[in-house]
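A single chain comes next, written as structure tokens; it is the form predicted on its own.
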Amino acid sequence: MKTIIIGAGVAGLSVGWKLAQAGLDVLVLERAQPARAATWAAAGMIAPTAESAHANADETQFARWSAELWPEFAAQIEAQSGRQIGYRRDGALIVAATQDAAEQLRAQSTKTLLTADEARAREPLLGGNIVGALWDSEEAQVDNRALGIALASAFVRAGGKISSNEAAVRIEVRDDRLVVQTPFALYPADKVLIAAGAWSGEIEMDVAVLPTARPVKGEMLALIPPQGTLPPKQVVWGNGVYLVPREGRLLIGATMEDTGFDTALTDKAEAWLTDRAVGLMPSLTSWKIDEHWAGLRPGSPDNLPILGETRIKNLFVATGQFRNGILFAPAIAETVSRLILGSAAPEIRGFAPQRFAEVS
């Protein structure tokens, strides 16, 4: 069974690497370089209770379900690529400025709620202007690019194939069958997955069956600690941004704009990100900008994802994971191949194509 896959992020990847170890004839194809852009751009958090405060019900069981597949996926692909990812179970403090804001961590959830001076204890760097924090031990966290690399190497051993710059442009059915067109090739497919994230509504259809896709810009930063310092053990999350360690580096993240596809860097994202992350730790002041860059997320009408098969038979979608991408891969993975292989899938209902009355 031959399947097309547009788009050669997380989401594309997880999925094909699925098809192709059943057994499918699958080709990627994607319109730059292999998991360089969202996937590229993020900050490989896992993180289901941190991202709870933004989520309806169906995302967060969504979410701590793809949280419990995280050890045993990142065990699989590194085995399958040879490649180490950097997934870890290092915890995340929640931390709350005011004493709402902590009712409100102990209302949202079951995890431990420390003190300020607990908090402090435990991540010496924050400043003294929290009233407590929500920790929670089983938050996790990934190196997004080395994911995405590792991805990429392991679609391609278990038998996958990836023409990179090579955007589809179009889908057509002709004859019962789904065509996939690229300024270079036609490629007919027995089943379509359109997997290309803010770029999703961009390909022609001659019958709409996606919403318009909504990319929403995010900028981040990385920092370089001064010599003799050493960044925080876990993520941080508060006064607006989250704190990620990262290889002697702390990221910084993020920024949300409606700025259609634009992604140019912005002195303006730069303060504000630098002004809260040192509103949260002080000592910031005195680290450097080591990194700079932006990436669009996937966004959808009701901001939530849209995964499942479209009202076109065999022409399946998995996108509008907005800020989730990485957090929902496995899941993704999981359902959404099990869709096209025509077997028993976990019920996604909420995240239907369908949902949307109309299109246009």
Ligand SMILES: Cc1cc2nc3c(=O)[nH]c(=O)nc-3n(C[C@H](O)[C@H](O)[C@H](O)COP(=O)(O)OP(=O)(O)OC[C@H]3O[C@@H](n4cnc5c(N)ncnc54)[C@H](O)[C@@H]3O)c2cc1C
Second form
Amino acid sequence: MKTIIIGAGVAGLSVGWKLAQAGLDVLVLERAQPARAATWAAAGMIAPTAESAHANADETQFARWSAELWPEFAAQIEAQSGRQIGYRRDGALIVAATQDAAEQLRAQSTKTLLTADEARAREPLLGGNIVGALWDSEEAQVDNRALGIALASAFVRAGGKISSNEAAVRIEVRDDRLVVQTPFALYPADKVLIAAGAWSGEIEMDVAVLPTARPVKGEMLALIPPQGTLPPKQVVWGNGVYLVPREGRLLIGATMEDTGFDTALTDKAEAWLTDRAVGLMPSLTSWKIDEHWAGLRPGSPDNLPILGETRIKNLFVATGQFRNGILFAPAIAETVSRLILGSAAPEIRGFAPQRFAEVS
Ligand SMILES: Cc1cc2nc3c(=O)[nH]c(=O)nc-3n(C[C@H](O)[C@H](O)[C@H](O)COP(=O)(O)OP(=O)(O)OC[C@H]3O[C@@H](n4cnc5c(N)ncnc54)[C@H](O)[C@@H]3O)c2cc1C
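Rather than the form predicted on its own that you just supplied, could I have the structure of the form predicted in complex with this ligand?
To see the whole picture, the full complex is given below, headed by that same chain.
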């Protein structure tokens, strides 16, 4: 069975890897280079607790399940690619600056709520203006840039093919088969998966299968500490940002900007991220900016993932993961690959593309 996947981000590669392992003939079309879009730009947090503040019940359940799948998913990627991806379950501190925020955290999770002194004992870089912090020892992270490279390698080792610098421009149904058109070729396929991130709705089709795209720009910074200073040991959330220790640097993220497909870096975002981070950890003022980048999150009109078969038979989508595409990767790989294979898949009806009136 010939399967075409459009987009070599974490979603397309994870599903493709599962399908290739199941023996399918899988070709991933990638308009640029594999795993260089949102998958590269992300912070790599696997943060079901911290992100539950933005999620509904279906999404929280999906996030928790995916977080449980992560250790085995990471181990298999490393074993099959021969590359390390830096999966670590180091926990996260979610800091509250007011009593109200602390109460909200208490309502959001059953995890331990630390006093301000206990939080500072765990993370000495925290400043004085906090009232407490939620400590979740199970929040994790992965080096998302290493993950993208390793997934591409595991996929190819499992027998999959990637055609880079080849964009899908149109999908058609011809004699009951799907045909994907690129500038170079027409590819007939039994099944097609659109996993093109924020650009998933940009592929030309005779009928709409996805709602209007909602790319959400995120700018991030990486700081390097002065000599002799160590970055925090765990992820820290607070003051509107998150701080992620990664390979001797501290990542600060991220802005949320509705500016279409623009990924320009702005001084305004740099200043906002720096101010917020320094508000949380005052000594960061002496750390140097090592890198500034931006990526586009694949948003959806209701901010929930869009997963499953579309109104066109054998045409599937995996997009709309918004802020959580790294966290969701194992669960998306599991459910979407099973749907494509026609085997029983866990319930994800709440994420069906047909929930949007414009494509039902
Ligand atoms: C700043 C930032 C921080 C983030 N932090 C986190 C985090 O900590 N944890 C988390 O879980 N998530 C995080 N995310 C979200 C996460 O990065 C995304 O949800 C996830 O990477 C989406 O993966 P994807 O494979 O769908 O899209 P992408 O990684 O964007 O991949 C889509 C691919 O499709 C290709 N493509 C597009 N159009 C076509 C076409 N027509 N033909 C062929 N190929 C095409 C693109 O070139 C790209 O390679 C963050 C995102 C950003 C921007």
